[in-house]
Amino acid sequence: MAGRREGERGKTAPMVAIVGGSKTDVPVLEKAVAILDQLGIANELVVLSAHRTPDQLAQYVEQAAGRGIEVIVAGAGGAAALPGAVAAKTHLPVIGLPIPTENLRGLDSLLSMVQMPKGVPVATVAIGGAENAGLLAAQILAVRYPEIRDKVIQFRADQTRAVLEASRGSKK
């Protein structure tokens, strides 16, 4: 199965790391998962703020490519400091993903990731873009895994065929 690998017990080891800063993070987050799963591509959700869990989090990082994870996507709002907190203590890809927030609706979330300092890159995606995140940690497992790679082109091909046939449908 695409993206699937079995860990300890006969589980299957996530190669996707989803890190929300809150647990008000999680309904975003879920869209990533929803992607993710929808590819075959096996994931695991976990919540652990850069501030409040600092220690807890440089752990779960630090242990992340031992464990079989190959790309993280770190969402965050407000201040935003999760997605470079985890690029500074991993070599793997690091994925921001902007949370809406109440007062300035994630711009000062998404304008702290694309700031990140030379040699700690967090490539971002759009305010919300769960999805996209997702997607492209699919895109990216996907340099290195066939399966994976036929998953992502069907996905692309399934889109374009959608677009195309609602746009059918309104000429009516």
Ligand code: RP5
Contents of the next structure:
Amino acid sequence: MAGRREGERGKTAPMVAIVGGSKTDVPVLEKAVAILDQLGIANELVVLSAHRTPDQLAQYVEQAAGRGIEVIVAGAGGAAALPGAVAAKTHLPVIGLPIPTENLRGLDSLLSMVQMPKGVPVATVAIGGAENAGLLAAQILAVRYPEIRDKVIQFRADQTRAVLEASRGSKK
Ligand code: RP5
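Next up, the form predicted in complex with 5-O-phosphono-beta-D-ribofuranose (RP5) in place of the form predicted alone?
Whole complex next, starting from this chain.
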């Protein structure tokens, strides 16, 4: 596994944390997990809310860097305070993932996330853009880990090939 580091008792220490504000966010968050798994990057998914479990969220984020987490993906919907609350408690890069919502289609989530005050950035992807959140996390890690860089480059090459093959197929 790329970026693999053995933690206590031989368990792989996660390098990316995916935090969601509610269990209802999990189906979207799992797409970020899937791309990280595909790239062989150890990750963990947790549900903690900026509003419903603020103390537990703060504690989790404060301990993250010390546990070996290097990037945090934070997905939330509606008021979507989670990514900002996470970013406020860590120096780690935080990727905001706006979760689609029923009434405002996730525009509420997106606008909440991109309006961070200066000094506390959140790198926000598209509404429901979980794959890109996972890929961006991988690309941040790729700066430091050559094996992850190679996997990202291979992913892009495979993607290019698939598009060109589909294009050739459509001309037949
Ligand atoms: C946010 O409120 C969560 O991130 C979720 O997207 C949204 C709705 O949460 P539930 O009421 O479904 O738990 O905090």
